[in-house]
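As structure tokens, one chain now follows by itself in the form predicted on its own.
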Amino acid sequence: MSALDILIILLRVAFGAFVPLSFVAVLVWMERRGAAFFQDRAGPNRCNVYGIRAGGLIQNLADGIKLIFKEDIVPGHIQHKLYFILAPMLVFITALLCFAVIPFADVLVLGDREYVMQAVPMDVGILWFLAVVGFGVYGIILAGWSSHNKYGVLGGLRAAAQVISYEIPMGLSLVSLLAVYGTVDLSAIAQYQGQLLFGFIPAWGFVLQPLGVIIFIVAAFAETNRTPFDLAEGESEIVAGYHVEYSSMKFALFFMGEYVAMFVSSALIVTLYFGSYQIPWLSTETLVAHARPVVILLMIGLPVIAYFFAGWIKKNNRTHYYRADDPRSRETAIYVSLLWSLVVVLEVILLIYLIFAAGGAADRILVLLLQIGSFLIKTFLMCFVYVWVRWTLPRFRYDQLQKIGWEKMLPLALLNIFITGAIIVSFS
């Protein structure tokens, strides 16, 4: 094994654990941001540093630091306190486990080696996604019942009786959609997607599925056990459920956890059926094979981008009423600046590599880069949907959420299938 191959693991490892862990800070931002927006609010807007408030992000470093250094305490009537600790770390490893085989570009192609962007490249793709994902609601299960508390039982029953409803629509809905691909690979599936029906309609899962996409997000929305399927939670009724009785890192693992599991399951989403890291039509050899026009493009590109952005943050990153000395207005000056230096690295970057490095492994390079940052921003707004769906919608009552998964989801599951059986063997 050479360095270079050393060197890609280590890269591809870093991928799968760094950054769904940076996304805790990111969707933690979102969906105080969200909340605040559907509420007509003005958010987290107090918590700086020296006056930089980072459009709210310093508050997490605030609840951060709070939550590390507060009193971890387990109740004295509590008899099982492996079960107790353990519970809370199932539910963030299992989440964060769900990435690892997750592509997040193309294979990458070097001389004469080939490199899956997976963390952990599997062939197995989508059953180690249902084999793991099931293993979460057993952290549920165990805080529930380990706090020896009625209202954390509840939450813990709960929790499994949501998690077999939703898991057979959502495993049927998979069996139509797996039936189109003809894989279970996760890459394999994303490759398809590269391709073009009737020569101009990008084969994502979306076309390809449209009754399977809307039964897969929703059986998603209650794996992940947000609203309005929070009934493990259900604050209103059962105190807070299955982590009442939690406090300090323990309590915050539950919430890194469900925020991991909403990017992981983001992830799946935009992979199954949103293209992946697929870039609508430009396929790979495409980009590979016009490299120089699409840096070109780039470079015209983000400088333009770049002076809508700061006309945004000018517009609502300011005090709204009058202020002698508005400090906000230092703090836009601040970003405003980082910005275009950030724009002029790229474009020298970009320069660079136009002069000096543009052709053979350069060109490989550069659209990983394209393809990894098409996969991001496709999550991204995926998650933005969870957060989206919680600020507006009520939490169902249990009998409703029973009846969405068995007498609903289940059917339409089951149509879904016989519909796409049918299709594939009349246009096979």
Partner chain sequence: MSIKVRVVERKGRTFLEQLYLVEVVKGMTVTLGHFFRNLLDNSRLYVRHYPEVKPEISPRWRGRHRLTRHEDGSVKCVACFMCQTNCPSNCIMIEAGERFDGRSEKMPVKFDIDLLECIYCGYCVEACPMDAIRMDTGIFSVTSNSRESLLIGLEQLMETPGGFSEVDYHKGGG
The other form holds:
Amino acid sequence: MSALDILIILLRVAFGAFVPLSFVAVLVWMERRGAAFFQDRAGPNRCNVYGIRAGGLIQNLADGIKLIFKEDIVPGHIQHKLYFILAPMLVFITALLCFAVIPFADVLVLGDREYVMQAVPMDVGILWFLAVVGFGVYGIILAGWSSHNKYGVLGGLRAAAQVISYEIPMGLSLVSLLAVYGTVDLSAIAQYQGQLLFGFIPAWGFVLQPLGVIIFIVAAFAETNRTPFDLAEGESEIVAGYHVEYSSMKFALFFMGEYVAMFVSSALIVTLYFGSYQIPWLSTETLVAHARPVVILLMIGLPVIAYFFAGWIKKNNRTHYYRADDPRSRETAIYVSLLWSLVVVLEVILLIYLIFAAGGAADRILVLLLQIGSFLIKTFLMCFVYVWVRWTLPRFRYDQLQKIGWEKMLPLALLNIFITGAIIVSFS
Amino acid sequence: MAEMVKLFVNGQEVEVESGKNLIDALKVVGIEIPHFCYHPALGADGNCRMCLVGIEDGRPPIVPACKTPVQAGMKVLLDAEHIKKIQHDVLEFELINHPIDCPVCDQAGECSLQDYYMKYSLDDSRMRVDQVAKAKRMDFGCGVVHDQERCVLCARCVRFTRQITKTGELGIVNRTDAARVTIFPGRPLNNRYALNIVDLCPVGAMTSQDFRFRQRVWFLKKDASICHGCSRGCNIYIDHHREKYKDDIIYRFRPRTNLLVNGYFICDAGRLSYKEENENRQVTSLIEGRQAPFDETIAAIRQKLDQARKPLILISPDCSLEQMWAVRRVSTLYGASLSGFSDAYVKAGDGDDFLINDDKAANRRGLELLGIKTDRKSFIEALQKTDLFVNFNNDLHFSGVDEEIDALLGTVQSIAVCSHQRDVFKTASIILPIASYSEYGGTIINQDYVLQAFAKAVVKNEAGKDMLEVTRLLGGAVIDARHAWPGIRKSVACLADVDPAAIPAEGIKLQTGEDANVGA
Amino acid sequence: MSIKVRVVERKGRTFLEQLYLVEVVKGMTVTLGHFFRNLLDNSRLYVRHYPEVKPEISPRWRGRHRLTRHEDGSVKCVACFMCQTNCPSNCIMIEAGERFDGRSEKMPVKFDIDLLECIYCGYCVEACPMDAIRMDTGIFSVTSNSRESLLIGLEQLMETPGGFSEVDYHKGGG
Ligand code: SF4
Ligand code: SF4
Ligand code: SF4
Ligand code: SF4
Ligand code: FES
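Now show me the form predicted together with its partner chain, since the one above was the form predicted on its own.
The complete assembly is shown below, putting the previous chain first.
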């Protein structure tokens, strides 16, 4: 193994571990700001370090510090301390492990070697995901049960029943999808979606499986215990459900676990149905072949985007009431200059690339970065859908939840299999 | 049992005792006739006219109920329109010059005028001329404060000083709207029952300097009890209240009617003795002056009693019968001599022929019946022999220092089980706090051998233990007050068939000694 | 005369509605509209920038209490305990004493309100026969770092001025 091999393995693993973690911060922020804007509120806009609020991100820092320094209580009535402590870890770790099999860029070809861009290159892909995600619910059940608290137990029971009900439609919708792709390897699935259908439609999952994508997304919401399926913590009736007895970092693990799970399932939805890292109409080979024009386009696009962004910042980052010597205009000035310096740095890097490094390996790395960017943007948008749904829909009642699962989604998923099967058979 | 007669009230047949007037007789069956001037202790004066009722087929058709004895077959009208109008008009008349001070009037909440207004009138005043101003906040002496404006001139107070105390300090002077109750110049109220006027006054014209403005009466919890001020055992209400964030304290004592013992009144000293219950209380257990937990103190006392050669136990004559019994049992348990010596509680010549007795001990008869020696000689002998003196709340200094006994006490080790901080207990090496009589229940026997029961009223934040409980912790066999009774019944002949749970409100007159002989 | 009966159509029973999806999408468009409106221009948020921008309080608002005074500055309260009697949370604690200024016989020597227990129901104001206690200070944020300081006494209650003019107070706000 060469040094390059080791470096790339390290990078891959680091990507798999740290991207979900750093996304937690972004997602928490997005949830808060999103919630606020959906409801015509402002969201976190007070926490600051020397007047810099980073659009509310500093709030996360404050929360983190708070959670770390809170007293870590194990209530006296708890009999199985080990399970009680194990539960949040389980939730968190399983959520994180799921991400390991998701490809975030096309296979990197450097010289004669190929590197699969997955934290753990594994060709069982989707099966691994199903296995590990199903394991995560044990964390919740364990937490509910070991809390020795009726609300906790109810929360755990609800979570268990819900996950069982929705794993079936989820699995069935996957069956038809896999029939289309003909593989369980996520890398292969991603590559498959680089093709064009009839020569002009990107062959993304949601085009091939319009019914399947809906079923899968709904089931994924249920699996992650997000609204409208968050009955496990229904605070109005069972306080906070399974994590009612948790505090401090143990609670934080549940909290972060939820966001990691949301991120991972977004990533999976993107991988399966929304073309993974593919940039529409620009397959890897096309990109590698036309690296220069792409870069030039980028160099033109960047300042334009930055211009509008800066305008938006200036418009919105100010105090909306009378305030002498508004400190927020100072803050705005800093943001805008930071933005422009970033643009300049990027332009310089791109220019250097254009002049010195175009062609060869550098092109491949450029495409890799572009694809990672595309993957992250898509995932981010999918996460936004999660937030969007959460702040739009009320929670289902428990009977409704089960009814939808068994009476609507299950038949639909079966129907989907028949239709898919019929089409595949008739075409082959 | 008095003879019963049947009569009709508003057409309804009721059966009442004969020989009473309409107000008293109908009250027993729950029919109220409004009245100001009549009071069973003072008789009917007939001056207020509030009690007018109709008698159908009677001559005259309208009579004052206070002056009308019940008769068989009488047809009394209470709810007829003309009777209601009379009540309404009498009230309007009373209220012409009434200041309606209710917000600042101590009587509000237990004021007849207020109650009747709410029940029979509820009209706005029609007066357009200024009210007659009279004196307010007049000091009548003996802690009685008079407000002439609020007076309804029922003359109860005047009659009290004339008929009951026979001192006659009060009188009504002038006529019509200038009439007022007053004292003779320079001669304020001067008798030992004066504060009863405050209870007698149906309105807030007479208030007590002591209770004035201290609490609104509707906050007070009113529990029946017995005054422990002297051997009369007057029946009282303990009016107490726990203010938020504070302790349960007693605000006043009021007389409770018991024709067998005290009638309708109590003496002023007894009335003010509630202060004793609030103040100077022993609340901490002390061992050699050091604050110690209760359990540790009990253990220390037990140990001392076990080690002592010949302990002497002195018990207070204020204790309940059950407590005395329990202490007696404990004294036998430890082989101690027991005394109820309490000559200090007798203040010769202090008593009178009404309520106040010379003997300030509440339950001396109890000591006597239980056969506990109270004489000085045997006590001093025992004290000379003893090496451990345990004092159960007996204030040997009740009427001053007793040199001889103090000298003897100085030579022995002593333990005090006491409810109050007093001089005599100061020298004790161990002090254990206990409940005082407002905080426990029991029975006592008064001077005239009337056995009366009283119940726990006040619950302190840091409640002292009942003396009974202390004796139990010291190894005594008596678990609670009820548990003492089989033993008491066996050893005291005249209590042989008493059921402590069934003692009537007015008590039981015991057949003892000569009485018993006379009865036999 | 017959009663007019209007039959209201019951929503949510058609197949499309039962499918939820269409309705969900409809709802989500609405919220997305709000999201973008606020994202693009956050001055349009329906928020008040408290604490910098204080809300306008109507004279009928039941804020922190105060004890009113006569023109000569003496307290109007006559310690009648009506407020204490009526207080559902038992948070008024009065001690009365003699008064010799000729206005009344009685006045409070101690008048404590435990603001932590108070539920701001205003019954005390309703009960007062003297118009001596009012909740018109306009103080709506009662905060402190210690419990003790929220047991406010006679001085504090008397020195707080009313937040509104007498006329506005009696009008009850427009
Ligand atoms: S005497 Fe009665 S009616 Fe008169 S002011 Fe006092 S409480 Fe009110
Ligand atoms: S002071 Fe009271 S008891 Fe005396 S006459 Fe007046 S109302 Fe009657
Ligand atoms: S507002 Fe209500 S709760 Fe508060 S002090 Fe007044 S009566 Fe009591
Ligand atoms: S009700 Fe009014 S006058 Fe009476 S005590 Fe309360 S504040 Fe004072
Ligand atoms: S009670 Fe009969 S006249 Fe006064």
